[in-house]
Amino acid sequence: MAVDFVSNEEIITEARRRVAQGVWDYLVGGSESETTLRRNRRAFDSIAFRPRILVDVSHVDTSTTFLGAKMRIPAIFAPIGSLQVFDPAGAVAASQAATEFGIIHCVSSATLPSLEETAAATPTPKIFQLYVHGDEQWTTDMVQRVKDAGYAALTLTVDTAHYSRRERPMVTRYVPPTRRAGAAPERRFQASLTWDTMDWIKEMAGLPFMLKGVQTAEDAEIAVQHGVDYIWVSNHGGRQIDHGQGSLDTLPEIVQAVAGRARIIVDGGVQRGGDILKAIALGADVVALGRLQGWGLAAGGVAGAVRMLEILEDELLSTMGLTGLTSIDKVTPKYVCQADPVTEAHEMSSWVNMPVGRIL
C-alpha cells in the first residue's frame, strides 16, 4: 500500500516494478547523451547548506503562498504530457493528489483527460500549460477555454521550438501517445513563437502569466519587459536541449535579472526537500516536480502521488529545523554555499541505497 512507502526510493522502486519499458524510459530519460538532465542532479549536488545552532526550531512552518492559495510546501506539479500512461485517471488523479495535499497542479495541454474534466475535477486552484499547436484561432480557441475552465493562470512552454531526441524511449521504439499518428501536433507553430506572440497570448488571455523554459538572464530581462508575472526556470527537465546549464545553476543569474519585478519557479533535478531549500535560498519562490509526481503516480495512483508529497515535506522540515530555519520566509542565500558534489550525478543519485538493476 502507498501509505507504507517511508521513502521515495521505495516509491521509485513500485514505480518501476509496474510499468512497462517504453513508459519508464519517457519518464527518466534526457535528450541525447543526457548531459543536461545530469547537470540538473549535479547542480544541487554542488550546494552545501551552512547551518546555524542554538536556534528555537520547536515549531517549523514549511507553508508558502502562491498564486493567492496557501499550500504545504514550496512546490507545484509541473506539467507532464501522457499522463495516462502512469496512472489512467491522467491529469485528474495528478490533480487530486495535489488537492489532498495541500499544492497546485499546473496542466499539461498534452495530457488527458481534457482540461475542462481536469479542472472540474477539484475545487482547488489549477494552472494551465499551453503549447500552441495550431493557428491564431486554434490559440484563440484554447485559451478561452482555458479562461472558462476557471483556471488561475496560464503558462506558455517555449523551450519546444524544435521537438528533441530523447533516445532512451527512442531505442525501445516507445512513442507517447500524444505523438502517436493521428496526435502528434504540427510542430512549425510552437517553432514560430516571438515575444509577440507571447504578448497577444498573455493579454488575450488575461490571467496571471507565467513564461516556462527561461534559461538566460538576457532573456528574463525581457520577459519582466514584457509583464510577463512569473519566470519559469526550466530546461524540460534535460529533455530538450542537450549539453545545457543545469536549472539550479542558471537560477542565481535570473534572479538578479528580475530583481524581484516577477515571481520566479525553478525545476529539473528536484529530487528532495533538501533541493527545495536550496532553490528557495538561492531566489525561487516555489520549485516545480515532475519525475516524482510521475513515479508516485505510477506507484500508487493518487495516494502514491501523496505519499511521495508527505516524505518530500517531512525531508523539509527536517532540513529547515536542522539548518536552523523556522519558516520559508527566513531563508536566505546565507545558508548555502557551493561544495564539490560527492556522488555521480544522474536523474535518480539522491538514493544511494536504490537497488542495483531496478531502476534501469
Ligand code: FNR
Given for the second form:
Amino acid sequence: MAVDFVSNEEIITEARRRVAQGVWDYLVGGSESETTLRRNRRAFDSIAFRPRILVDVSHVDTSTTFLGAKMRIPAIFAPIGSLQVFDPAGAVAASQAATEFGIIHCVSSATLPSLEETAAATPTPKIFQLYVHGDEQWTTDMVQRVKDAGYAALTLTVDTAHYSRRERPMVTRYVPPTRRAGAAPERRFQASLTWDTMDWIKEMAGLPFMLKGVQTAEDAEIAVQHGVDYIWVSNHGGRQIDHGQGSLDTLPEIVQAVAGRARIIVDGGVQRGGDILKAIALGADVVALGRLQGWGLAAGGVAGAVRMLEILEDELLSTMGLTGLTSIDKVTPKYVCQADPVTEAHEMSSWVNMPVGRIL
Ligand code: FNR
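Switch from the form predicted on its own to the form predicted in complex with the named molecule and print that structure.
Let us now look at the entire complex, which starts with that chain.
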C-alpha cells in the first residue's frame, strides 16, 4: 500500500521494482557524463544550515502563496514529458496528486493526455509548459488552446535548442513515447527561438509568464527587461547541457541580477524538505520537483505521489523547526552557509542506502 511508505527511499525502491529498465533510465538519467546532474545534487550538499536556538517552534507553517493560490509547501510539480509511462493516467494523475496534497502542477506539452483533458480533470490552477514544435500558426493555435483550457500561467522552456545525448536510455535502446516515429517533434522550431519569439508568445498569451531554463545573471537581466514575471532557474535536471553548473550554484547570481523584479523558481536536485529550505534561503520563491514526481507516480500512482509530498513536507517541517523557523517568510540567507559536501553526489545520493548508477 502506497500510504505505508515511510521515506522517499522506499518510494524510489518501489518505483524501480515496478518500471522496466528503459523507463527507469529515461527518468533518472542525465546527459552525457551526467556531470551537470551530479552538480545539481552537490550544490545542495554544499550548503549547511545555521540553526538558531530557543525560538518557540511549537507551530511551524510550511505554506506559501503562489500564483494567487495557497500551497502547502513552496514546491510545484515540474513539467515532465511522457508521464503516462509512470502512471497510465499520465498528467491527470500528477494533477490529481498535486490537487489532493495542495500544490500546483506545471503540465508538460510533451505528455498525455491532452492539455484540455488534464485541465478539466482537477479544479485547481495549473501552469502549462510549452515547447515550440511547429510554425507560427501551430504556436498561435497552441497558445489559444492553453488560454481556452483555463491555464493560470504559461511557461516557455528554452534550454532545449538542441536535444541532448541522454546516453542511459540510448544504451538500453529506450525511446520515450513522445520521441517515437510519427510522434517525434520537429526540432528546428525550438532551435530557432530568440528573445523576439519569446516576446511574441508572451504577448499573445497575456498570462503570467515563466521562462524556464535561465542559467546566468546575464539572461536573467534580459528576461526581466522583457517583462518576464517568473524566472525559472533550471538546467533541465542535468538532462540538457552537460558540464553546466549545479542549478542551486547559479541561483545567487540570478537572484542578485533580478533584484526583486520577478519571482524565482529553481529546480534540479531537490530531493529533501531541507533542500527546499536551502533554495528559499538563497532567494527562490518556490522549487520545482522533477524526478521525485516520477518516482512517486511510478511507486503508487496518485497515492504514491501524494505520499512522496507528505514525506517532503514532514522533512521541511522538521528542518524548519530545528532551524528556529516558524514560517517561510522568515527564511533569509542568514540561515545557511557554504560547507564541504560529505557524500559522492549522484541521482539518488540524498538517501543513505542508495547505490550509484544503475544497480537499482
Ligand atoms: C523533464 N523535464 C522537462 N522539462 C520541461 O520543460 N518539459 C518537459 O517535458 C520535461 N520533461 C522531463 C522528463 C523527465 C523524465 C524529467 C526527469 C525531466 C525537466 C523538469 O521539468 C525539471 O527541470 C527537472 O526534472 C528538475 O530536476 P529534478 O527535480 O528531476 O532533479
